[in-house]
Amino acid sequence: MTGPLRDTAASALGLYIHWPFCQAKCPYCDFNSHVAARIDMERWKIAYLSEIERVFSENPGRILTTVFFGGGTPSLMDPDLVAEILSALQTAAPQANDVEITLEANPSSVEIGRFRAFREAGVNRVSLGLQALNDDDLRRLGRMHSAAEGLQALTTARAVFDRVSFDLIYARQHQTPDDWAAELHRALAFEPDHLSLYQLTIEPGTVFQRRFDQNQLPGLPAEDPAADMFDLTQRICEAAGLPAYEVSNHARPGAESRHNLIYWRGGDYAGIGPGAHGRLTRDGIRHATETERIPEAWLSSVETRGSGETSITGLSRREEAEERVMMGLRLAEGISLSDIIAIDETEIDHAALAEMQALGLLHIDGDRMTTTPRGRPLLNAILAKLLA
């Protein structure tokens, strides 16, 4: 591509901002989030102004497409902070006409209430953390709303929001295929634009790691039938015109996340707030940056030094490469075999991928190469064999 398009893709920036507090720890959740009796909001916003001002400093020229409040839980924050950040990059970098602004939203009956506030802030996308659609379910996820809660705040971002989407959880503690299939079809009957729908695995360091050492999550679906579950989502939803885009997410044409589309197309981002990574390139060369973890830590960092990031790093044209294959073949879409070799200027390794063709895993039409719906499951493994 060359010319004006070509200038306005490489100029183009996402952003990233971690809240990192939640009201209490999920047991399935390995990110960084914490719980805080008292958050001071005007010290975070001193903190999350002067990275935004640094940020934007240091990558001039850059074109604001998108915003994306994480955590954590971003709709614990104080609205009037929502607007100042936004506010403030307003003032720092020009905008795309249809900069896409979303947070994350837990539905407790405080966080449906701050929706408007939201929205005035500039909020226009809400992603809706539900996770399961009934109490028993959600009991042993750890959440603190009923499944009533959940679909009201559904319902009320659904009237505040043009844009809505909401995750479920699957594979829980005795399900069963059946068992999902009917709760996904209550789901789809509220016609959402956006699914984000994960199987539940158990991560490292996290509460359910412990009790599954110790033999205390009873229930847990087998592989086949967690396969079953994955093939269920994919059929049912394509059935409902919502089909997946993304290994984990499903949307109608044009409702797809056009924020998580920068990482798993390989664009820029920065990331701002305790442990936010970004991708930043700066004269030819992508760099990965990373932030102070612990909250304390990073708002010190920030104060003191100026800046929240502990390192920036270049990344090789190999390292470079392999992040492009990681992350575009989670994406329907897939990646563009010219490009990889553009990028790392080395040959693909022919073998494995007529090994990974010949197994049905891979699907090549020209110069593109795609997941087949047999391979999507076992992403990894292909991964493991193609990056060897």
Second form
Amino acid sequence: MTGPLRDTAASALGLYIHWPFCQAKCPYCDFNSHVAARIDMERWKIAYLSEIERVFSENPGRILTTVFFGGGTPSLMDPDLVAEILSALQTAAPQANDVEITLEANPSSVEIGRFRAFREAGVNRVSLGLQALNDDDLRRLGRMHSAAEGLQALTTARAVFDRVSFDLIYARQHQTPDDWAAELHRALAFEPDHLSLYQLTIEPGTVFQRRFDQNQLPGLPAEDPAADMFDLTQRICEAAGLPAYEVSNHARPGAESRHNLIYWRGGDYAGIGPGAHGRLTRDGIRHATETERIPEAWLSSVETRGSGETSITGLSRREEAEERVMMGLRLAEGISLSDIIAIDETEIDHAALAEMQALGLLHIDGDRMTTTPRGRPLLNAILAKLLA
Amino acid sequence: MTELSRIRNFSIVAHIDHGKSTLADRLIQLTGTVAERDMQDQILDAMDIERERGITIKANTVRIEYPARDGHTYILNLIDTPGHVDFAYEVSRSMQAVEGSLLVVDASQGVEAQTLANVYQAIDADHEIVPVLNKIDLPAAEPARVREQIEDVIGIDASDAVEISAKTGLGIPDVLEAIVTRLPAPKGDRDAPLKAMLVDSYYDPYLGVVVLIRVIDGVIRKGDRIRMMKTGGTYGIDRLGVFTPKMKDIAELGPGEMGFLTASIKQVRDTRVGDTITHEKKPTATPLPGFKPSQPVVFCGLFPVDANDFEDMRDAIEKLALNDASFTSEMETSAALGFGFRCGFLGLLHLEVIRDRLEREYDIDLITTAPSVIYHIYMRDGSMIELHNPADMPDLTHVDHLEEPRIKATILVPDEYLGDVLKLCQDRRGIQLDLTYAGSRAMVVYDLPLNEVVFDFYDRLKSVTKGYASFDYQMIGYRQDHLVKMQILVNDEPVDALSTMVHRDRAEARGRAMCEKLKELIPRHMFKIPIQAAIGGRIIARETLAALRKDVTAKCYGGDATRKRKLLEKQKAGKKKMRQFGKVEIPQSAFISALKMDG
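And the form predicted together with the partner chain, for comparison with the form predicted alone?
What follows is the whole complex; the chain from before opens it.
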């Protein structure tokens, strides 16, 4: 066999490392992020290294193909800590030649100053949280940086790293489809090869949710303009050579996030750090792992029990099939029907499938099932029917 | 047994929130009838629903021993009657069981329509009435004005009304003294054959049916064989007693006394309110007058949200029916909602109470269809059909004409809201019968079709008058009108549970309003959905619900898989709250909400 190891091969493994701290909590964010006055980097280092050893000894014979530092704001990590973690990984497991190591970064000046050190530590891809290209919207989103700082970070990142992606949030307060189209054109003018474009959604438990419930979040686009914005995003990005390969992710062919593709394609990944999840196949059964969510609890769990893991659950065939359909249909490439049937042949409701084909929401070509351009923005509704 | 002259039997008449239950609590407390540590608010209201809503559904009695200022100890029997118009018949029987009433009026609010209805019942029962002005401690209290109002509106002397604050206890001893000195003692013949009124009854899981009685003539003893004169049932008395308000056994009850009996009666249905109880061997010749079998006036369909709950629901309905003779049910099949029951109620409150109890005590989620009244359908062949359910409307070619029940509604309202009230009544096809003023409040009397009232009339009335109007009604008979059955079609399929009877002149407006409402209530689907109203084959209103355009999670990565999967599971469970009509899912709440009118 020639060519690189496939990221979803049985022996391949992606690793997600969660850094739970931020300088400030963004009001729309429902991720596991915390603001701490002081962080004992030494303690955290020891804990991460201990978890790396545990995970790879529990899953021997794995080849590491991707690493993803997510958060929180991992660009606030001490670059030495990132270097120690990556070097520990080199001894813990064999790595693919083309290992992809991504780090999420925010565009503050402190973090920009660390980019070079991160690269020297081994990071070869960054994902920048620009979120918006104008100061008013950045303020409303509770971001700590200006639009100018964002663009400065982008310039520096591109000078330092081979692969740079950035995030934007749209369907913001008072934003019209025209506003968003103009902003997206500006973003594309930087000729990125990867973009994550998220519709602003009001998540439970966030500050935005509270404001929304109190009618203090005026001007959010209604369903129709929001759907228009989704449609024009697809059109504009495709014309620029960055088609959507996933609901919210756009890339030049070949520039996709390999780590994230593992999630959507049903590959194995381990999760380290507070609240990190994993999916690990052992003895033919796919297991879901979870860790302590609260940073301090995770630390002391690792220190006292020698593990941050709180649960490891074998998924039923049905649950596994459900996840595969749910995650796989997010991708433009869709899913393989025979793959799903091999996991659990009863999972898909064929009457619902036929109905949604007739409605032009799902498309089947041989073994592959994909959402149509009209179906993709309706994925939740489609899944609810399909997996009934 | 107690000497007649030392007995006083009375009820308390009051509008909701005017302090009836609080006054009862105080009377019980002050006479030491209940130990301080056992005292709780609204001690006479046993059901959760009664406590929560501050209403009384079942009659209760309590026997209070009161050492009066004249040195004698009196037995005071307080009967706590239901206060709502739905239970007007039950109230009338309770009133017949006592000789006097305390008329409690909130000194800051004045007389309300419900007060009026109940006080007229008391007057009809020849009661001596002692006016009591409550909440006298409130800064807004206007005892002089309210006295005048009582005299003007009700026409009874209020010059020596007792002023109290049931909350603080102020004036309570004066109330007790007034009961003894101003209310008449009961009359009765100890040596005559037994004649007792069945005042009310309820089911107790340990004792079986407990019957509340008032002895008119004769003496009833434990072990006696008795006969219910209307139902014909004969029983041996197991237990005889009084409520203090705890049950306390007693050897006998003589004329003028009130208490309870148990007699291994299995079903409340076997005990009819207003029936006469007599001895099996030596019966009275003349039963008490005024007995009426109860008749449901409002009907609706109740369906389990989860079809698997049907059997549980059948059991629950049977159990409830055992305890409530005025509630009727028969199985119904709806194309839209599956198996359920068509149930009859005394009124809207009764409907709500039963539905609440099914949901709460038996833990069954229900879909309630639009309440309907009984229409009389006169067929061309001269026969008459009672229509309880619009879905059963016969083919029009065989129908000669329809009649609908009408009510006489009495509404008391502050002057500034009068215009809105008149408009509401006109909009609901009302005919004004009377309009008079009592101080700054207007009293309007309307002849209204019951079907315009059963649904949301009271809610609308409260809303247009900011809660200041009070409302009461009585049935006045049937009248012919031009009524049609309006169907609703969702995605071209008729939804039988949304069929209603409407007046022909209002059908277009009604149909439009319902289609607009449904457009908001039905969530968008993956395809567009026409919503139409039709009379016969003719479409009279139409709306289109646009197709869903966007429903996708923006971010879904490795950490979201579990959460997303659980969300999907929850969505599936949530679908149980929806009903499938062809390809369309309609939320259960839509069946009632679609009918609510804003105007």
